[in-house]
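Next up: a single chain in structure tokens, the form predicted alone.
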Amino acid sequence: MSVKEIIDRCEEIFEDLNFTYAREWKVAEDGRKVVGYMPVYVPNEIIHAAGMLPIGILGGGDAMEVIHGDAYYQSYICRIPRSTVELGIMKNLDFVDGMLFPSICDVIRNLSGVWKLLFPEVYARYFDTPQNFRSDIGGEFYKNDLQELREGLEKLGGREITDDDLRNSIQVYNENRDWVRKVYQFRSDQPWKVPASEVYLLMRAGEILTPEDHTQMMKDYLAAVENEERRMKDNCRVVLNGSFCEQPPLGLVKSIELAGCYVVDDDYMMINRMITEDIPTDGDPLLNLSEAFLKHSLDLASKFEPSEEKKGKFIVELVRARGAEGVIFSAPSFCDPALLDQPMLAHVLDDANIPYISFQYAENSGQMQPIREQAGTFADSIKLWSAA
């Protein structure tokens, strides 16, 4: 397949706020479940491993006006509550059998609530993860908490979740993370044949289709990116920050990429690169699943951070893995995670002497141009700086 093809194929989920995909998926065997999640970190493995299709629910982006949802969410909050309440009353969810609600905000905590009044006929579930990083704290509560969800969803689907189910689903998620971070990789090397457009829709293709069916894509993308001959342009390189829940429209990415940045890494659809290492498949399958998530997981503002002197320190590594010249903090409106750590990160990111500039968006939102001529002149700022 050519590069094109591929990435036609990620617009067309992208737009599909049907869910064509997995209505076809959930049809073509009988009893077959389907499992959606907020964005950010679930555990999907435990889903796949109950024979189920794990969707990730983003809202409903620039395409769909908003109506009923505004009735349940004040309009200072972030859209993302609005436009998949929406999605619920006009039946674009009327097949998934589950929602999973993890740990982001007090917003999507509510959101849980919400959802099992609304739709009480769903397996609905808030799902949380520890605060304490010790394994005989946090990781024993974390456990637990992964082992009442295997029980729900054994109810749900009507079967056992066996520990072997467990183990074989870990391992094909450990080889969807590995293409997740060659494709990171090989942008960080080349970003002027891996746009940030493109990666972000191939991301976004990983929360509808099965775990195999996304690895294969990432696969076929990176063998025909290969042979793509793209010009380098004398862009800046930038890591973003800030949009790890609420997604951001299409042509906001694609608005930066014009304005002459090369963005090197992002925090966009984190749930498929949440764990950072291959979850060992001997043993102890939901502990190791803890153990992962307590010792093998990225930074976000949703995660607790229980060190003061660590706060913000992985961002100015990840600037220099990549060898990034500046960040962006990207956020959505009122989002409450974001907005509150982001002067601690710009508070790291002085110390450091790394330029960074923000704005904040809708998932909606139609003001790109103020953002490009933000974007643009960011970027040529830094040119100036490194030039002196």
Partner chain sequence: MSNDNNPEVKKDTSMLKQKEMIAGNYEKLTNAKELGLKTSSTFVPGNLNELTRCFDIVNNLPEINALGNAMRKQSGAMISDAEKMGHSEDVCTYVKADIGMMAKGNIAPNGKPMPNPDMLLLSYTGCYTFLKWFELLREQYKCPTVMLHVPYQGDGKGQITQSMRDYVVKQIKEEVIPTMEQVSGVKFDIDKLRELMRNSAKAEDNLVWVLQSAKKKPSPIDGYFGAVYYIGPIFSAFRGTTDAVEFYDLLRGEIQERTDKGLGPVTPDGEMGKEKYRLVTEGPPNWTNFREFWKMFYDEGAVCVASSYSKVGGVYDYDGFRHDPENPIESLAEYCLGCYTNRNLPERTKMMADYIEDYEADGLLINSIKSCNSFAAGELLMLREVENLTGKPGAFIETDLVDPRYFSPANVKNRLESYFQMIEQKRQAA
Given for the second form:
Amino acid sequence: MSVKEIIDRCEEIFEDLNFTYAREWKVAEDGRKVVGYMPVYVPNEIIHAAGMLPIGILGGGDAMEVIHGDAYYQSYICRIPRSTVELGIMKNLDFVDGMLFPSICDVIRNLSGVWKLLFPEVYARYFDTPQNFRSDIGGEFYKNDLQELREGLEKLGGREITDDDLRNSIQVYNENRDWVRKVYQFRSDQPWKVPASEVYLLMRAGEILTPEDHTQMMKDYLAAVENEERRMKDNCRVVLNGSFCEQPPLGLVKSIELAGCYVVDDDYMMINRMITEDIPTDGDPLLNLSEAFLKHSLDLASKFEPSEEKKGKFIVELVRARGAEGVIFSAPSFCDPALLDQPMLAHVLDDANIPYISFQYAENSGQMQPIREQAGTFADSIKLWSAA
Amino acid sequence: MSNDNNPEVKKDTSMLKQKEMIAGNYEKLTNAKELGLKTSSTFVPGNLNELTRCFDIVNNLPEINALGNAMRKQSGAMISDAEKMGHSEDVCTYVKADIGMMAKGNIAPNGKPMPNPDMLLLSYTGCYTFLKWFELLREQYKCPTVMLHVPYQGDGKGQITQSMRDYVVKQIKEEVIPTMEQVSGVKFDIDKLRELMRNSAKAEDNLVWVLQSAKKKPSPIDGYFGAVYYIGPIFSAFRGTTDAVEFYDLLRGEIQERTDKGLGPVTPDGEMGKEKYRLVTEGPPNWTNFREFWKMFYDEGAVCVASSYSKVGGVYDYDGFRHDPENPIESLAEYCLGCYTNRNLPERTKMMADYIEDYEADGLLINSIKSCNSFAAGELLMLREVENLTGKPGAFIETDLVDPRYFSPANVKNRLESYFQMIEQKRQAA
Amino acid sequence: MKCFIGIDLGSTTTKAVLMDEDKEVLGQGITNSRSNYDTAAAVSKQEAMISTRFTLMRRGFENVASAKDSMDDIMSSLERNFRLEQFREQLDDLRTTCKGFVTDDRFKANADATKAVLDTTFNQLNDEAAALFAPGAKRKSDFFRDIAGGSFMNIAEEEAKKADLSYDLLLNVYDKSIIKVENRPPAGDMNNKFTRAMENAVEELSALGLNADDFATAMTEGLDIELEETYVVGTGYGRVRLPFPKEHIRSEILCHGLGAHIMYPKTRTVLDIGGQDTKAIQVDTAGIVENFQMNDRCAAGCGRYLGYIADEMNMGVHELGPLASKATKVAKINSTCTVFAGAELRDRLALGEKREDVLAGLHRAIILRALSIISRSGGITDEFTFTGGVANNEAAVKELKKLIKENYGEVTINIDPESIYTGALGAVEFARRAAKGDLTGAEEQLGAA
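Structure of the form predicted in complex with the partner chain, please, following the form predicted alone?
Time for the whole complex; same chain goes first.
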């Protein structure tokens, strides 16, 4: 397949608020179930092991008009819960049998209750991850939490989820994460060959496709993009931070690059990047999932950092590892985790003499001009600065 | 309102007592170095006051500082200072008021600077922002910071699972207590904790009695604005103390007397007029214009008979929780897990609907707070659900905790009046 | 005769409705809400009285044989001529006030020259006045400030240039004066104006061969009826500023609910989009409010949004709807934030999108916002009544109808061209009921504690 064919397919999936792929997957075999999850992280392995399709519910984007969802949220709350509720009320999600709401902020947390009240027939669960990272304390709690999820899905699916099912799914996702890392590495190596919007769409497709299909797609993409003739531009290299929940419109993703910035790392889709190392496929699978989260997961605003010295250092390490020249903070308006974290990350960057800018967006932001201007000025200033 | 009137004098007794207690705590805090005491900052929901006291650590509560600064009209400048320092306009103003206060030298109400805390006790209960707040403070103070992650009662019908309980207990035993021992140099004594908890339970009994006195008609108290004074000691630094026990004894006596005389609540302008509307309120009050806000209610004869805010530092009435000296650590865990904002939305909704029935209220009034997503996200659905469950109309207003820019008196008054008139009109039509 | 008055003090306009004992509306008046609410209330009330006089005169004219076949023409001519009289009177007031501001210490040697320019300007304005109120003439507004203002500026700028005087200074004099004139309680002898207007009308309609004397008696009778102000109820955003005791004030929610019920008794859901806020109201079969929601703290999507857009596009607010109706496609506008919408609008235009398409998108954005508020209040129950200034905007109505159909199916949608008076109509009905001792919805006086 050509790059264009792959990306067109991704874009089609991305724009499809009716989730045709998932609907078709569901009816292809009797008894299949689909489980939606909100950002930022749930262990997809368990859903997969239950024979279900996990799909990321990332709001309604900029194409959807929100009426009923708006009725439930005040103007000072971000947009993702309102467009998600709109999707629910307008029956775009009527094929979704379960919904998981991870512990990322109070809005998504409370959305779990909203879902229970609005859609009582759906298996809706608030999914907690520990803020204590000791195996015997947070680990123990998390393992129980995973077991409860497992039992909940067993009940929903009417079948047992064996340890072997889980091990097999861990293997599938290990491979998926591996290819995600390869895509990111490739882009970091040759960003002119892999536009930010293509990586974005490729990763967005991973929120809908089965992990097997998604892995294949990434393989095809990397194979195809090698041979693309794409001109290297005099762009600066930036790391993007703060977009892990409500997503910017695609126009914004493109605008940053058009303004002269190669995005060499980002936090748009964390679901298949959160765990940074392969999870062992032998032993107690829940313990392995738990340990992976405790010991080998990315730093993120929604996670407590127990060590003051380490707070925010990940961003400097990321900038260095990716050979980036600056950071763009791009957070949704009213996003508590991103916006409260930002000053601390900014201090760490100040100390390391790494330049940064910040702006805010909503998933339906209509005007890109100010963002193009800011990102453009940032790129220019970095070039001037490095030339000096 | 005259001073030779008996209830007034008695009211003053508990009020004076509380004033004295709060002033005393600020004196202790600001003189901690001289007194050789250690201090800890922590939050109102899920605070471990009895435990902290076992180590002679003095509690400092940034939320209370922020609301105090708002009542003294100082929070606006603090918030804009924090925003100039790079904090977003979109986020919680408690945090920004606290950071702005720090920038202004952390001056306590007694005019003396607060000492830097010796530890931060991050009781992560029912509010996501707490986590970031103390990371931000830790950046400044570089002091030991202990996280107590209290899992949200998200699933099922809000039952607390054994796993949640064990998780909190283990954290208290293996993270919180060792850090406190290390910071204070005091060895943990579980019997001391039991003793303090006996005091807690006594005070809690009386607090519940006072809050439930609002079931009477007319209600002798205001369970929202007035309750701010009633919950003051037990939600802040005094749970477990004999002072708190005495305070709630006094208070109960005073309210008993008001009830006996068939009196309504006391307001800042004296005795309230005839009780015309009984409301249940959801959400914290606004602090920058607290009196002006309250006046919009009592001028219209509206009494808040029950509120979720008076449960923010612990729910004692709804399911009868008391601190238990026999199982001290477990009951601390239970307490943290049960705080109002740690309960899921369906359960909060049911609680409000039950209050409307139990207190024979006219409906639910939601004061939606811009700063507080923990309360606010989902409140519009709660309003609709409670209306459906009770058949009584609700109303919705919006303000902020401590940001004076978000209090629009004309807007709030307009909505309140419309709501009261709607209740009246429906009554007349019935 | 006993009459009742309801006054709706809105953020942009103040409306008054006058009703008789038989629940019949006799007159209504509107004026722009100034900074001075007392005056706005007084002016709107006087306008409602004037409109009542017209109603009463018309009743009298029913008995004049020569009027029978051309009643509408007569009434319209009479009213136009009356407005012209009124306009000239205010113009004179404005001229005197302007000249009063031209003092020697500010204008030095130019004082006389300035007064001369003012005289020339006002003479010209006076001459043009007749054309403004000629049959078929369109005025861009019915408010003195709007009609006089534009013309004044055009003429004065010309004249100032000719006389080599500072136009800014003239403008400053005008600005100060118009506020004074506007805030002066309406004066002048009504009856004389009616009489002169009638004479002019008869002359204007000479083709009909009317005889002024035929109408004199009927007119005098109409003017002689004493309008006894029995009970006044105030409502609207500025109601707290009304110089009324508490029991004479009702919330705008209650008044809009009742007003809509009177206009369309089957109304169950009311949407009102006003200047400052948007209200969704659910009423029962008797017009009693069951639930309501207003736009939240953020004023996004209110009538003011359109005002802002009109300013951005350098158009009159009433021109927006007609232009938007010419759209061939609806541009997607995501921001109902008044401030951001301006930026988004410029962005779209810069990208080459058509003005009418962008405007259509902006109208849709407002209506989407309104639908969210309706949804918050409990959705739409048949019948649905749309009121407020935006109800007169065809582009907004078109989007609303479309979206209601998509979301709620077939619903009867009522829009009265005079829906701007809904709140005042509810208020006057409350006044009529209160006078009868029915205090439904009223504030019972609080006894002293």
